[in-house]
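To begin, one chain is listed below as structure tokens, in the form predicted alone.
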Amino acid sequence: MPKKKKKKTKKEKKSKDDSPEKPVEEEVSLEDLPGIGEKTAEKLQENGFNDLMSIAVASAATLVEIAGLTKTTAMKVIREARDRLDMGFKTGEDFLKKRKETGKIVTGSEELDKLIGGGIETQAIFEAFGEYGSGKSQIGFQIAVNAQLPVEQGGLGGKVVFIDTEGTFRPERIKQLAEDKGLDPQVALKNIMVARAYTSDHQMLLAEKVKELAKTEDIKLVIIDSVMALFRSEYTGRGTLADRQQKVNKHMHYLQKIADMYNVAIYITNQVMARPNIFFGNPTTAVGGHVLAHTSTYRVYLRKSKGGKRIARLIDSPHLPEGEAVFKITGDGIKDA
């Protein structure tokens, strides 16, 4: 008598259905997991917790004292969210795979795009910091227009947030920039999302609302000019520097996790401050400390050179030398000197 097949499970029939295209986050709600009900899922929302993710890498600590949850209910509900999302171990070979679905975005200058490694990476945080002048804000205004192009010409084909910390976003100069590559600029303008941050909390506050473009709106690239600036102004003496760390640290790994989760490019400008104990070499150093360069992917150095020219240097990358390129910034654009 032939054997009767054994019917498959519903959990069975799930995991061999499952498309791997669309995130688990986004397809469990926060009153799935247990010992979270409407109320409190409402409270962790008012907080910024609105997904698994949120959940997974929060201690049970800081759900005790936002939803009001026992310790014992708070690590059972963190552990859930960790087990829904498989945050266990890969191989190196299904990293190798998730780093072929990167793109880069084209500065305009060949030169600088060979430094970097070919562009402006998704995935990843890359900072320019320099003087006054020393292009970072123009390379920004450049690659929110190449972000916009086709990926056989360098771009994403996708939209832009702009976070303005210092008053330096200008309209015109992104429709020259349109112009040199052939878009509309009245299109290029009206998908490139502007905001002005007054504090650093409301930089904070911006950064969380990308999250939320980014599940509505093909978004491929952030850009904060400058990171540190809110931060330096409202954060000053040493007896400050440990609270204003905390907070650039959270907001580093914030980017970070948008990068991650939505294939996005972050380009992060920063300012820079003088070491009057250097005698020899460059005096100058980025602003932010080592938090800031240890959550910055890339780090270019940016100066001025005679004749209009700019010197970048890469200073730190995961897998590039360290080098530098020449550039020049015209009417329309960046080029290669």
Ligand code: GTP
Contents of the next structure:
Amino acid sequence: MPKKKKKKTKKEKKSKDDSPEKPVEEEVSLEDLPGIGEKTAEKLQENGFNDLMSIAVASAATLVEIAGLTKTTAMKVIREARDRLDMGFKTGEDFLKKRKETGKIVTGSEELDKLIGGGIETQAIFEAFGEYGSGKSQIGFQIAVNAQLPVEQGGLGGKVVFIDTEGTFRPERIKQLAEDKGLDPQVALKNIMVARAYTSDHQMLLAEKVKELAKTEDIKLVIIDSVMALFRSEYTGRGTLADRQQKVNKHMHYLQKIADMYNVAIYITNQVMARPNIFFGNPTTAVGGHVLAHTSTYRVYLRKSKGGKRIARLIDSPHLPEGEAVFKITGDGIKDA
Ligand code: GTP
Ligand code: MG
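Would you mind giving the form predicted in complex with this ligand, to go alongside the form predicted alone above?
Then the entire complex follows, led off by the chain already shown.
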């Protein structure tokens, strides 16, 4: 009974005040929470849990995984964080409700959109992998422009962060794509914040900066092109693989957290490596191993086809049927074939 009553007031509150304000985040030491010592607080912070809100919206399983808490303690900590946000948590609840309202960014190809459930989704990580020239970066450029379009036109009316690890970001291309969409090319470029990452640590640091940015800027899309290249070139020996995967895991969880907290779409590109011992099926596989495979919400394998066409194949989607879509890359951007 009391539950019902609560719901009603929540609804009333929402209809009255539907401002897009983000909740005020209280900067409190995590060590103030019961069951969290110095070491645990450190581990949490390393993984991007810096404030009560991030704990309050975390799942117990995540805290167990990254901080080694017992499930009971994790649940207690989360409950405590929620309690402490008390007055603030009204807005926190509204915030949580809002983040359920995912948005989508169209790709420019209706066939491709259909395959992936309508477009690149917020609060999720979308991974595109494939060989060189398969269109991974081009899709990135296209959605960097499309994300700026109003919702009626398949965008989210927001800004974009582009983390470039390979030095392949092309402003001229953005201009071209913006013109095709009727956007002012100069404005379109201003709405994309580009950073070149030089090392994997730098890349991870930039992801942390995104969280700061997202507090003040209306960021709707974060692109990392490509997510594994730096990790791959830095961690070469066999013995370093475990270290690498641990870092990648942390990076990916951090990205997912940004996606959840700020209702942002994450688009990452990934390379493939040949599997010469495979004779049937797909002879290539995405780099990054299980970590990447498990943390990406959507995975699409891109390949080149006849006549300049591209084929996208949806792999392991939790709620969409597997399938393929054909599209093409033109001077004006991604289009139906
Ligand atoms: P790597 O980063 O090398 O792994 O490849 P990628 O998958 O990121 O490839 P990318 O998205 O850069 O695709 C490059 C391909 O897009 C080129 O080979 C062209 O076929 C196509 N492309 C790029 N720009 C244009 C353009 O202006 N017009 C046309 N028609 N095609 C273009
Ligand atoms: Mg590329």
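Numbering follows the first chain given and starts at 1. Each form is matched to the other, and the largest set of C-alpha atoms that superpose within 1.5 Å is called the rigid core. Small disclaimer: the values here were computed from a predicted structure and weren't measured.
A.B. asks: Comparing between these two forms on the rigid core, is the C-alpha shift at residue 39 2 Å or larger?
C.D. replies: It does shift by 2 Å or more.
A.B. asks: Taking the rigid core as reference, does the Cα of residue 68 move 2 Å or more between these two forms?
C.D. replies: It does shift by 2 Å or more.
A.B. asks: Would you say residue 57 moves its Cα by 2 Å or more between these two forms, aligning on the core?
C.D. replies: Shift of 2 Å or more: yes.
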